[in-house]
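Given as structure tokens, the chain that follows is alone and in the form predicted alone.
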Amino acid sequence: MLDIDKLPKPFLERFSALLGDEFDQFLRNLAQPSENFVRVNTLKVPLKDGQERLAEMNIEAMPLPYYPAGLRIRRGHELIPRTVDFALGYFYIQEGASMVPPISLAPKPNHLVLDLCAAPGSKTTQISQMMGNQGAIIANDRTFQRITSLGHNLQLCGVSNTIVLHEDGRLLPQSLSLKFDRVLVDAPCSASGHLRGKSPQFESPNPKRLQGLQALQKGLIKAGFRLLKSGGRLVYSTCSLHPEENEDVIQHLLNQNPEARLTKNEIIGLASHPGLIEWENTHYNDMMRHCLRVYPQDNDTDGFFIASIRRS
């Protein structure tokens, strides 16, 4: 369990600055025990059945309030990974908040549908299932080893409808004709926001690291939006809570796309904080308040930013 007392200072007076009146509570969450969560994969087992599942396991789970395939795992997580269930892809293990950026894209059994950094398969494999197998999705990644797990999570959850690319997803546009319904854009971070258990980021951010991070980031959101089609929604999420990844990015495309429109955000049952207005020296559109900002203390989960961009 975190000791409090021994984070670095640069790390308290940034989130200090991020959270303002709520950087106690955001200290005490740290201090607990990382929650753990799976998802039922109803493109193989229906949801009540999964809970029933489960419950005969004796493993205790809980729905998520903003989406009920999304369960709160208390009691026998440890389990889940041995059982027949989960080798027959009935059950896919997922953060809690890493199922929000699909929620946001709302994908459509008739959508086209593009992930540009898909692997290793977690937020793909959940909008084929939110599209019931119905459709079609181009699951993009560049890295080859990741590739591999994607090409498998796909084929374990019984997904169908979605087809493969290995490619840089910045040069995406020069190589495919079509145009999308819809984007995600779940880019590569420094992942900052995985601050309870697993490899919790602490330290001040490397700004010769973030620079390198958010040059790529910048290339993906320009590249998923001109795939995208007039009145198609992109998503762009990160497990980062740094602005540098976020709103900054965010508002270069806005700056260089005027036909790019941020949309609000409502996710019933989802605790979340608007996106910044403004941070340190930077002021940003005030349209970014209707981003997400999921920090840890909103819904015991990883923290993540996401953002709904319409195209007009």
Second form
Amino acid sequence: MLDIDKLPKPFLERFSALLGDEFDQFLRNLAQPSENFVRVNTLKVPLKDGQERLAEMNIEAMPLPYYPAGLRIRRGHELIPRTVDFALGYFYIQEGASMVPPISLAPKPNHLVLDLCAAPGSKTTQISQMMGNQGAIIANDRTFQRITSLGHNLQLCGVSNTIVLHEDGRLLPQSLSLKFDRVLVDAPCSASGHLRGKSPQFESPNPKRLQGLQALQKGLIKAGFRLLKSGGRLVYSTCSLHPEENEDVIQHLLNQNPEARLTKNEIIGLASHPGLIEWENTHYNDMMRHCLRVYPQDNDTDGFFIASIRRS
Amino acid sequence: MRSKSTVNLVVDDKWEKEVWGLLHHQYGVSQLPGYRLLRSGRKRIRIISEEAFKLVTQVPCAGPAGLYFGEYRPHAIRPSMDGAQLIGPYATKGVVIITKEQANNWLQGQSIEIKDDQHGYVIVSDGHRFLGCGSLSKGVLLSFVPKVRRPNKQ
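Given the form predicted alone above, I would also like to look at the protein as it appears in the form predicted in complex with its partner chain.
Whole complex next, starting from this chain.
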């Protein structure tokens, strides 16, 4: 469990500035053990059957208000990986907030979807589930070891509408001649939203590391946008709450691409905060309020940032 | 049409027909609408949705595509765990039903004895779910459940 007294001072100062009145609530939430979630893999088992199977095994599960196939496990989560149903791929362990970007992406069964940073495949398998294994997904990742876990999870979940690529996402527009209806850029990040259940040795990322990550994130979102069809939707997400990895990156895209438009991101049942309009003397585009900042105290999940962008 | 699309994925209509023919012979499944088959290497079969199939030849340096469906063995198809789950609901033959207790042992990789005079690769079910594929000979059902997919006992 995270010892909040041992959090670095710069981290505390930063989140106090970000959260204002809610800072104490945020800290109290971080001190709690992490919650457990699973997704019912409706590619293999109908949702109702999945819920009933958990109940039969005396596992108490509550559907997430924003995504019925996502379940918060109240009791018996340790039993799930030992079940036959889990071995068959009926359930997939996935953090509650990590299910939000695919919801925001809203893929349709006839869509061509690009998941630019796909490994280990939690969101790819969820997207495929939302598409009913129809249409097509190009799932890319540049890390070879992570491609292995991506392949394993696609197989486990029974995903058959995906082609896996192993490329640097930033270079993909040079080798792919396709244009996509939906692009997910779930970018590598400092994971500053993923704090609950962490060891007390947590260290705040130094500015140099944030700079490096930001350069990568800007490159990825730029590549993703280049591969987006006119009228298509790109979702950018990170499990970080640092504005440098989020609003800064979105602003960079908006500055470079006049045809990029931030769109409203309403997800019924999900509590969230709007994106920042201002941070440390930087003023962002007013439409940045359409982005979602999901803080741990909002839904009792990890923190996440999600932006939905349309190419006009 | 027969074209090599990627490093080791092959689109081969004639071969695909042959595989469906064997699946029909073994399990009574002559096609799954909306799916196509790809050859990976010499023996491995991958199953892929129709729309994704159309892209296989357009995407450079593609890695794995679709789902690992099974192996093309001499005169028979040996479905993977997920391939068996996919065709199981449509199978009209080549299915054996085992008890819950037998299923627990079989999923741990153990061979089990059953009263069934079928022979060859069969789809295994516990009556509620399709569990995978086994080889049945003289009443002994061998398990092909990969180690990584066996339910964790601890």
